[in-house]
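Below sits a lone chain in structure tokens, taken as the form predicted on its own.
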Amino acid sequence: MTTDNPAITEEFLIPFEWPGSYYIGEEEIEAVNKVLLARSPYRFYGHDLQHYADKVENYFKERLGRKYAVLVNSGTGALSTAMMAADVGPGDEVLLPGYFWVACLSAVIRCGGIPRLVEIDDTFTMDPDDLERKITPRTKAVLLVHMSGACGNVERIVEICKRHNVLLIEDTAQANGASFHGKPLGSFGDLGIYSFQYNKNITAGEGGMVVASDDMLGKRAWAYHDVGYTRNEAGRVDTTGPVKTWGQCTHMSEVSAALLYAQTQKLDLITATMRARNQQLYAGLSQIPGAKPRRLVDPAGDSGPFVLMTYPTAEIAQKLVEMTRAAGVRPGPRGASNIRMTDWGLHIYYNNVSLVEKQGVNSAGRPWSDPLNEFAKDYQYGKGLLPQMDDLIERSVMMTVPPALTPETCDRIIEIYQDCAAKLGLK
């Protein structure tokens, strides 16, 4: 197992924000070798098929206690399929928060769907006072996003979703490993999704999953993952199956599936590890005083990979941000963190142009206008929207914690910041 930590010195105090890279070992290298020396790198045929995305999708249903779980080849493509297997098409809305990543926008939209943004509260997370207030006879779903690594007020949103009689998907993408008081995120909602890309918390490189318990939910996203139809017990495609439809085919290789299926193994040390140093940067950065760290409805349950600090204005954020990295917290040239919440890129709504200008997928202007979607006609995007978001994230200071970080330069971080917090009268 490789857990090196790359050269860490007072010109860059974090290491690259890419957790389970740092675990890529001989595990993962043996899976990958035995899928490429049986020459069958597709996962339905081949000369001496290996079945590691088979043994990665029994591996989550039974840790989240699903009945279906479906690779594919991208957490985006996660996210369409999910969509697509909730039935959300023009007419429709879907409600999600405004911290979020531009792919859960794209996935609405391409649907024909219509997005309607929801205030985020102190977890970062969905606000569901302004999620209930903002439900309607439209609302298809209400992707529930656990966004930096932690869960919100999930079971108030399941509650709200199940009264409603709204599906809820869980964006999981970001927090793959965590729960709420012992329970896996991403087997709370009607479907959830993961990413397995570079920068989650275990990687393929690129790949995604869907999960669901109901039937007909797990079927279609099956079907829409594959060539639109179910497959049968010997893995053929089956058109007198119960579901006929288009499929996008968004497989996972054997070859993703292999090295996922060993970081799958180790999980669990990934998000512990994590979490200890995300702990301790909380436990000091929490002693400046004005600070106030992430609301975190279950500790324990968070998988660790951000810290999220919110200072009294922005400009004293601005200032910590600009004094600290100065001082060497921040990560190599091709990271990012430490840095103010407001240039966290496509994460923020407002920073999605294509989102704001109401950028159609086609010539056409679809979603936008679709003679369906009329009831979205004066639905605005830019900044100041989401008011309560916009508060919070131009005083908030965002830091990844990979499994690399150090006690030792978690203290030296601590240090730093309490010292410039100190210059700028935090004291």
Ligand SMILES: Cc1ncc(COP(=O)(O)O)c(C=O)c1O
Contents of the next structure:
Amino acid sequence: MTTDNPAITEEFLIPFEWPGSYYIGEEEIEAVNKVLLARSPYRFYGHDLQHYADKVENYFKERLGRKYAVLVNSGTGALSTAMMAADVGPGDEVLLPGYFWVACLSAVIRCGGIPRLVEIDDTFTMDPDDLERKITPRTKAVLLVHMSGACGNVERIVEICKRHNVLLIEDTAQANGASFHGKPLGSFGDLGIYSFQYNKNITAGEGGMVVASDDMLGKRAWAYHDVGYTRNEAGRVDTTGPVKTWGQCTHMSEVSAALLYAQTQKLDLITATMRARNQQLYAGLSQIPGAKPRRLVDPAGDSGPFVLMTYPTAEIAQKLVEMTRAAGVRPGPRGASNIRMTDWGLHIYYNNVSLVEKQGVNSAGRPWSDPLNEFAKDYQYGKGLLPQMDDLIERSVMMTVPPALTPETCDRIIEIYQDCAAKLGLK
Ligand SMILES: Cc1ncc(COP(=O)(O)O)c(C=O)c1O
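How about the form predicted in complex with the ligand, since we already have the form predicted on its own?
Every component of the complex follows; first up is the chain already shown.
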């Protein structure tokens, strides 16, 4: 990249690489080729079906200790499927943290339910104290989003949901391969969802999955992702089965599933590599006076794709970002890394214009205009709704940790950060 600003170096220290795609190699090519050579890209029948979708589902069922795993064609679709399986609709609230991805909101809203936002704490995930304050008889489900690769107080949140008899849905889109004291994230809640989109820990290009253990939830998830019914042993749609509803046909194709199956075999290698780099960065950046790393309740269970650091003030965070970016701590022009968290688009509740303006999904303004949602008529979603989160993210900086980042580059990033902090007089 050329630039007119002499302070901006040519160097991009953070590789513009995503975890899963960086590892695409012979195994992925061979698997996809098998599907193409068999001319069988559809999961339910074909000339010579390779059964990759079944293989991926079985892999995750075993890994997560779940009875049901349903592959879908995006994480957004997985969230919608989970909300429908949980029977979220008009009159219901779903509690979710204010640090998320837009799909977490839209899944609730498209079902006709109302999102209610909960604070995050220094784990950058849902604050259990605020959750406890906000649970009411209207709460149909809690959506616990394991943001930026790791969990927060998952055990306490499981306990709160159980005590209040509320369904817990885990969004593990950003934390595939992460765990809490050895138990995989996505295996704690009544339902769990994953994403296999391009920038995730492993990828199918686009893809997602819903997991469950309860029979009715698992079967409902299947029916909503399919044509509205479960299937029999022979794989035929069964209109006499326990679920009769309306589906979305959001299956994953065998081509994507083949790519994904090869990636599943690399998941632990990818997360271990990112975790090693992320621990190196956390150790170095924590030496900066006043700097605080994200609180990790189980550092060994972090899947590793992000480093989140908090500084004493928003001004310091801003200056550090500007100075370190000018010295090369940034990805190529298309990437987002080494940015203040306030600048991280639709991950931050108040950046979601459709939420702040309470836009509906149709011209009738549903779900906001639904009489069953009258209780939410005065809800506001603008900045200031979650003061604890607002303060935390104003002072925090997000850096991506692709596995292509070398230990030497991590050292260089730490050196630049420490140097800039010294120039700012941090002590
Ligand atoms: C936390 C979270 N949930 C859900 C999704 C949606 O996944 P997808 O992009 O596969 O639709 C994402 C994607 O970025 C995400 O980060």
